[in-house]
Structures are given as structure tokens and as C-alpha cells.
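Let's start with one chain on its own, the form predicted on its own, as C-alpha cells.
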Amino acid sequence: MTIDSGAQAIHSDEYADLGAVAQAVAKGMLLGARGNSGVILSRIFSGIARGLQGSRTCDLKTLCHAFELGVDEAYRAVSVPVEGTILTVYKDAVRYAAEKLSGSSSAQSYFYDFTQELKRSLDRTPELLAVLKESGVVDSGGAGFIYIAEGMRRAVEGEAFEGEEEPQAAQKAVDVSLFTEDSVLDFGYCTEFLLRLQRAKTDIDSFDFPAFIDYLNSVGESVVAFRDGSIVKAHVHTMHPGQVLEYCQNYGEFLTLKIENMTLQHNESEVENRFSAPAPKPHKRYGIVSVAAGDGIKTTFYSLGVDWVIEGGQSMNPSAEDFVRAFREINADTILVFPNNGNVILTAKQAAELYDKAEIRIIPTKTVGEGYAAISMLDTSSGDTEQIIAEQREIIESVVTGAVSKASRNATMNGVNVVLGDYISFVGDDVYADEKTANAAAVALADKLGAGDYDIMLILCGRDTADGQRQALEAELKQRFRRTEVILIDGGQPIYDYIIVFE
């Protein structure tokens, strides 16, 4: 998704040199970055773009230097770099290819050396990161980068792409019965377009983009707009798309245009997550953004006072643009962000760097349990942001979050024999039990973590757990741990049958 965001940012008819193309790709990847590896990847390309800035073309020496700047940029993006990840794989390959560079080198030989060392370095990642070695796998981010590098190598060698083109998703039929003659347009129209500014209509160099955004905000909401040279990309929810289109044509003509009835989308239960948040609230000192997957969990967060819940979680990494969109919707001086997944924290930080209309502070919650505990005990009455964040960190440290999920392969982890298809319970990377049922795995986890020593045991039930199954688990846990309050919530989350929060 990150690399595709870069590719989608390129408009081949408007770039005069390599440096401009590189800048466009880097910008697109910056906004589309998802997950730690995606953010690091976007930083790699940002460094490469910096090295190619102003270059119409480049020789191997320039390219090699640009790739080295990619290493520097990637390592600066991570507060605590972890070796054995995409960082190491890319760094090793850049240094090896540079060492092999000679007067007889060609682009083909450079990329051959580069890709070969990528593969060797990837094979070494389990020796650098214990969790990879124990799991018997290599780093996924590094493995993904190899595909990108192979694409580079094939391009410089002039190799034709022989694979199948990615099939386009079939156009879904519109169920017109969901918006009848008596329906009311409650949600307006989702209007998106690319507008090419025209010299015959406006002075492109002095085009007042802030005023353009102000107009969109005056006739709609959920405005997201970016300018890239003479092209303006915009998204707005409005009751009157005709007004928007007529206004825009004062400055240029449309390259692409999409208008969708959001009331129809809502009735189909397909409306995007950003439309499910409560109506914008008046200006306040602090706003809250949280990340979660599962309708029950999102509803719970809203009930705790969260202003905006971004859809995301394990295997569902939100993009930096998703965060920026959420920031735009909150009218607050300071916005506290709860990523609730270790793989989302870096994306949240990158989004914070992109947004300057409010102070963005990241509370480094790595699990939904940490986010729930922190938000439920959030006290902003002091008005002292540093004190608030310090208190939140203390709360996070006192919470243990476990989970139960079906095993996807056979393995031995922490001395536990994991069998494909069984249910495992774990905390972070540590597996505690392998059982035949999800309930048995949950009980085993509670036993091994000493649930009786905690005041509260919060159980977030996944979307695939049946009512009877949940009730049986609740009864057994209450019987075993009489002094601990057991609370069940229909979380509706994917992947995990149960998320168990010990407080």
C-alpha cells in the first residue's frame, strides 16, 4: 500500500527530471505509509529523493549517494532502531553495493549486487532478532523490500513484465431500493476530484490554496485537499456538489471526478469509518484520537470520550493520511493519540509531523487494553500536558493485555508446542498456552498470569465468538477468581477470539 501510494502520486506528463519524479513518489509514500515497515520505507524513499533533488538524470555515484541518504533518513525516523528489520536489510545492501562499485560497474551490476545482499541480509535477520529466530521466520518488512528491489533490477535490465495485471475490482451494483422517493438525504455526497489549474482561468503561481480550502469548508465538511504543482486533489462531504464543481471550474478543469450518495452508502452499512464519528464538537483544550477494530470496541471508546476512532489494528494498519484526516476533524489545541498497536505508533508520529494546526502528542499504547485503561482513566483537568502524559505512561505500565487466537502453523514457542488449528493464548510475543478451544486457552492464560491478583479482568469478545461460549467463559472465570471483577464486552474485533485486559 505504501509503495502503491507513491506510484499513484506520479503523473508522467508533468515531470521534467528524475528529481521531480522522486519528490512526487516520496510525498505520495509519506501520506500513504502504513505500519512500521511502511513508514520506514517511505523515509527510505524520502532520503533517496533528497539525494536526487535537482537531478535531471543520475549516474551510479549519485544513485549510490542517494541510497545512502535513504539509510540515514530511515534510521532517523525510528527513535530506537531495531536491527534485524527492514532497516538492517536495506543498510547492508546499500553498503555492500557501494563497496563493490568500480569504474567498470553498470546499473545492472549495481542492482545485482544490491539485491543479492538484500537476500543474504534477510537470511541473517533471525540471528539479530530473537523473536524471529524463535518463530523460525525472517523479517517481513525486509522480505517485502526485496520485491521492490527486484522490480528496480528488472527495470534497469529492461526486462518485460510478464505477470498478470492486477484485476480491477468489479463495480458493485447500486441497490436503488435503499434510497426511495420518500428518503431524506441525511449524509450528503462524498465528492472527490483531481482539478488541473488552467492558466486561462487563474494565475497558477499565485493561486490562493488556503482560500480554496476555506471555501470547501464553508460548503461541506471532512475536507482533505492537497496541491501538487498545477493539480489539486480534494475530498469533501457536501449537500451541494454542484456548488463545489461550479466554484472549482473558475480555476481549472477536472481530470477525475467521483460523487457518491453517502446516505445510500450508510444504508448499505458500507459508509467509511470516518463518517461514523460523532458530530464535530466545539473548540476545547484536549481532543482524543484512538485506533481500534471492531464495532463494539469503537463504540466503547466513543463512550469513554474519544473524539475520533480510526479503523485499524493487527494486520489493518491505518495510513498517515487517515490520522491527518482525523486531526482535521477535531477542534482542539492539543490532540492526544492512542495508536493501540506497536506497529501503528510510527505512522502516528509521522502524521503528527505532517499536521501543524494543533499540538499532536502520541501516547505510546501498544495494545487495545493499554488504550482502554489509559483513556478510561484520562484526567485532563490540570491542563498540564506533560503531567497528563506522564500519568498516562504510568497507567500503561500497570496494564497487561493478553489475547486468544487460532494458531496458523505448527511451532514451539516459549516451551509451548503450538499445533496448527489449536487456540493459543499469548501476551505480546510470549505464548502461554495451546488448547483445543478458545475458552480453555483464555482460562489457561488467566491462570498463568495470576488473574486473582488483579482487580479487574476485561474480556473483549471477538466477532466469531458465540453468546453461549462467552457466557460459559464468564461463568468459569468468575468461579475461579472470585475477588476479581470480570467484565465482558462484545468487542466485535477480527483475528482475536478474546482480548483480555488485566488491571
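Numbering follows the first chain given and starts at 1. This structure is a prediction, so every number in the text was calculated from the model and none was measured. We call the rigid core the largest set of C-alpha positions that still match within 1.5 Å between the two forms. First, how it differs from the form predicted in complex with its partner chain.
- His237 is among the residues whose C-alpha shifts by 2 Å or more between the two forms once the rigid core is aligned.
- Put the two forms on the same core and the Cα of Ser303 is off by less than 2 Å between the two forms.
- Core-superposed comparison between the two forms: the Cα of Glu246 travels 2 Å or more.
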Given for the second form:
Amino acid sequence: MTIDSGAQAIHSDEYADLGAVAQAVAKGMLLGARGNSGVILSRIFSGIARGLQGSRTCDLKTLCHAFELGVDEAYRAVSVPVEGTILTVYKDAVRYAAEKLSGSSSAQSYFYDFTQELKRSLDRTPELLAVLKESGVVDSGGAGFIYIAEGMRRAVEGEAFEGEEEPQAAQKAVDVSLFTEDSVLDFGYCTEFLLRLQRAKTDIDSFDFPAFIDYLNSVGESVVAFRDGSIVKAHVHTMHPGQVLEYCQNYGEFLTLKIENMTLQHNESEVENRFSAPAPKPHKRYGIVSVAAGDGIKTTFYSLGVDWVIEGGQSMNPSAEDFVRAFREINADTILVFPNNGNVILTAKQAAELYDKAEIRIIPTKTVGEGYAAISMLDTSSGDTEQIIAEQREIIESVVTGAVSKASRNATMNGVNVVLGDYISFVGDDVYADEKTANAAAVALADKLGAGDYDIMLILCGRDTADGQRQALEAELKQRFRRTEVILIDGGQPIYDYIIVFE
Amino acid sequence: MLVLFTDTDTDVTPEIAAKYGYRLISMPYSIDGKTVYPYVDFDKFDSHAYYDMLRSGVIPNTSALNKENYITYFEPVFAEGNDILYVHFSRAMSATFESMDQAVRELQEKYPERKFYEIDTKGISIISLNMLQEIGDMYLAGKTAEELVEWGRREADHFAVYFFADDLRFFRHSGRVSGIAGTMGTLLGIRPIIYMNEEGKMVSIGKEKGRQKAMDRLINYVVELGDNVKGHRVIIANSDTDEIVNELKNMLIEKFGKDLDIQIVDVNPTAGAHCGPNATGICFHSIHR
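The form predicted in complex with its partner chain is what I need now, so please give it after the form predicted on its own.
Once more the chain from above appears, this time first in line as the rest of the complex follows.
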């Protein structure tokens, strides 16, 4: 999906040079990135794009250098780089292919070396990351990258692609009959451009980007803009694109420019952003964005005061763009974001960097339980963001989130003999019990965690658990742990029969 | 002679009222259009049955009395040549006092010699109960109406109540608590901590997760804000929360000793319509509210 969003970002073949194409792909990927590997992948391409900037063509040396910048950028994207992931796999291959570079190298030989080393490095990932070894698997992000690199190699070899889909935007012809001699312009123009700030026109270092965004907002809507060095990428829906262009030319010149009458646009999501302006949302000091899967959990979050719940969770990672869209929906000075999944935190951070109409603060909740615990005790009345975040972090630390799910394979984990088809209960990567029923697994988990020492056991029931089964669990837990409050909620989440929050 | 009045919103029972000679003004609530006047339509309040009914989803409404109701209560007293001291729940909480003011104005024109005194306890439920009992004691000891009114004015700010509930539907329905953030639609073990401020209004001042933390917080208030706690009654009110009441009682005894004067009462059904079941609170003598 991350790669797709890069491909979709190439709207025409009229880019000034190779650098601009790489830039467009990278930006598309930054916005579309999903999951940790997705974010890292988008940063790799953003590094590569930086290396190709201004290049019309590129030789192997430039490519090597660009790929190396991809390594830098990717490592910088994560605060604590973990070896044995896509990071290592990509780095190893870049370094290996660079070493093999000689006077007789060709693009073909370069990509051959590159992909070969990718595969070897991937096989080494379990040696670097214990969790992979214990589970008997290799890193999935790294494995995914091999497909991408294979694609590059085959393109260089001149191989045709089977079943290839053209990016939608390029595929469809414009239906000009949608805007006639008598039509009224009510959707305006979707205006997108890459602007190169020019030294002759402005002091690039002190260019006031927030003011630039304010201007775009004053003449249009749905503004998405970000800046990368002297390049500004912006998207705005405006009735007067001419004004926008005039304004931009005060600071630089366009690298790319696309203006489309939105009445003709085929992309329905674009038309949804119509100019018949939605009622302005009341301004708040704090807005809240949370991520969750399952109707019940979403409803719970909304009832706790969350402004926008992004659909997502385990194996359904939302994209940075999903976050940006949520941010746009909220009229608040500061937006507190609860990713509720370790694999989504990075995406949320990336989205935060791409958005500047509000202060975005990420509360790094790794589970839906942490998110629930934090949001339910959120008290923004002090107005002191640092204090609020400190309190929230403290709450997160006091929560244990366990889950019950069906085992998808046989394994020995954390000393527990896991049998395919049994129900296992676990906290993070630590398996606590393997039982024949979901309820037994839940009770075993509660026993092992000493549930009696907690004040509250909040149980989010998955969509596949029956009423009777839920009630039986509630009764058993209440009977075993008399002092602990047992609260059941219809979470409706997939995958997990129960998510149990111990507080 | 001075005749004492109070109302049923103060958690007073006919037994306590009789001890001091208070006449009771019954503050009504209604369920499904049927209006119930406490201690008029029933003799004994069955707290468990009532709050169980609320747990099942019933949300009662409460309504103000009209001028005629007050005239019916007060006129016979004036007609007999007696004066009135009415110790009532917070003016800030009900429009019923506008009706009362009209009635009193009318009666004072008719009985210009007669005096009407009032003490606004700036509370409901147990703040009022705590004060009316001390007022009752002083009255029996021979204090004058003026002295009692003066005491009431001085002391109202020194009876604090802190309580928590676990179902916000009732507060939301009643609209009488400010500061309950929109962030608390579903309680899920979260308990808003509410107190009664100097204006006699209920204000939410935070929340605690779990029963234990909520109880700890109430006890902390008694310890931190308490002023001559043992020189006054400490009253625990509850809307059918026996377990919590017992724990709070034990916690109080542990902090203050066995000789603490602890009184346990049911939240009256009319106030209970606003706080719902499972609410528990403590009223104590304090430095401030």
C-alpha cells in the first residue's frame, strides 16, 4: 500500500527530471505509509529521492549514493533503530552492492548483487532479533522489500510485468461533459504543485512556511502542504488557482503544477471535499484522535470524548494520510493522538510532521488497553500540555493489556506449548497460557497476572464471542477476584476473542 | 413560638425530624408521569428497591413545588401566631424557592407580624442533614432564631461534601453538575469526584479509576480539609452501596478513631434522581468546602 501510494502520486509524465519523479513518489509514500515497515520504506525512498534531486538521469554511482541516503534517512526515522528488520536488510544490500561496484558494473549486475544480498540478509534476521528466532520466522518488512527490489531488478532487465495495474488517476480520461457552458463552478480547482523556493526571491532559510499555509487556507480548503528543504509540496482546493500561483511565484518557481476542475475529477473522495463548506467545527483547545478496530471499541472511544477514531489495528495499519485526514477534521490547537499499537506509533509521528495546522502530540499507547486507560483518565482542564502528557504517560505505565486469540501455528513460546487451534493468552510477545477455550485462556491469564491485585479488569469482547460465553467469563472472574471490578464491553474487535485491560 | 421546617431533599427521615420537631416539606419526584411525595406517599423509603429500579434504566424526574404548596405548609403556622425557621437545601439547585418566595411575600402581607427565617444550607442531602441536626440541637438548647440564622450563615461554608458516582446518565439528565467533561460518557469504572461549592452547586473536580482510588480520595479530603472533624457528625450517604459505605466507615475509623460520630444514611429519592444509584459521599466539618 505504501508503494502504491507512491505510484499513485505520479500524476503525469511531465516531470522536469528524474529527481522530480523520485520526489513525487517519495512524498506519495510519506503520506501513504502504513505500519512501521511502511514508514521506514517511505523514508528509504525519501532518502533516495534526496540523492536524485536535480538529476535528469542517473549513473550507478549516483544511484549508490542515493540508496545510501535512503539508509541514513531510514535510520533517522526511528528513534531506536532495531537491527534484524527492513532497516538491516536494506542497509546490508546497499553496502554490499556498493562494494561490488566496479568499472565493468552494469545496472543489471548492480541490481543482481543488491537483490542477492537482500535475500541473504533477510535470512540472517532471526540471528539479530530474538523474537523472530523464537517464532521461527524472518522479518516481514524485509521480506516485503525483496519484492520491491525484485521489481526494480526485473525492470532493469527489461522484463515485462504481469497483471500490472495502471495507477487510477492516469488511467481514466476526463469526462468534459460534466462541466458545460452553463455549469457553475462550485467545487473549485484541485491545485497541486511542487514549488522550488528561489534564493533570488526569498531567504530560503527563514521562509515562513506556517504563513504560507495560512495563506493557502485563506484562499482555499483541504490544504495539505509540507516542506522539504527548498521544495514545498502543496495541495489546495481553491476557487481562484490564479491567486495561489501568483502568490507562490513571489517565493519561487514551480517544479510541477496540476490544476483540475473538481467537477470533472473522478476521484470521489476529492469531490467529497466539496466547497459547500461543512458547518465549521467548534474550536477546542484539545482534540483527540485514537486508533481502533471493532465497532464497540470505537463507540467506547467516542463516548470517552475522542473526536476521531481511525479504523485500524493489528494487521490493519492506518496510513499517515488517514491521520492527516483526521487532523483536518478537528478544529483544535493541540491534537492528542493515541496510536494504540506499537506498529502505528511511527506512522502517527510521520503524520504529525506532515501537518502544521495544529500542534500534534503523540501519546505512545501500544495497545488499545493503554489507549482506553489513558483516554478515560484524560483531564485537559489544566491546559498545560506537558503536564497532561506526563500524566498520560504515567497512566500508560500502570496498565497491563492482555489478549486471547486463536493460535495460528504450533510453537513453544515463553515456555508454553502452543498448539495450533488452541486459544492462547498473552501480553505483548509473552504467551501466558494455551487452553482449549477462549474463556479458560482468559481466566488463566488473569490468574497468572494476579488479577486480584488490580482495581479493574476491563474486558473487550471480540466479535466472535457469544453472549453466553461472555457472561460465563464475567461470572467466573467476578467469583475468583471479588475485590476487582470486572467490566465487560462489547468491543466487536476482530482477531482477539478478548482484550483484557488490567488497571 | 418558632416552628422548624426542613424538606425531604435533606435526607432527613421522619424519625430524625420528629426528634427536633421539624415539619417536613415533601419534595416530589415522578416516574412515568406518576408523582411521588416522599414520606407522604410512603412511610419508609426502601432505598434498595428504589435504586434497583434506577439501575434497570428508569430515570425519574423531579419538579419544583408551586406557590400554593408552600402556602399550604406555612399559612397554618402563621395563622396560629407562630414564626418559621426553614432549614432548606441549596437555593442554587432548584426553582422551587422562587415559588416559596412568592408564597412568603404573600403570607407576610397577610400576617405582617409574623417572621420567616431561612437557612440556606447551600447543600443537598447530607450537608443539609448535618446542619439541620446541629441546628436542631441548638434549637432544643434554647438558641433564638436570629442566633441560629447567624450560625447557619457562618457555618454553611464549613460543611463539605465529597462524593462519587458511577453512572453519569443521571447527572446528564439532571444537568445539575458542572465540570463533568464530555469525555466521560461511558463510565467503565471511572468515577467522577464531585463536591458542593460555596454557591451551593455541584461541581465535578476530577475522576478516579476504580472504587478503591475513589474511596481513598474521599478519605483524603476528610483528612486534608477536615476542621474539628470529631467535634461534628461525619455523615456517609449512599444510594444503595452498602459495601462501599462499610469500607469508608472502616477507613474513617482507622484515621480518626472509634469514637468518631459516624452517621450512615440513604440518599433521598429526589436527590437520588440526580445522582443515580451507586453514589457514595461523605460530609464533614471542614476548613472550607
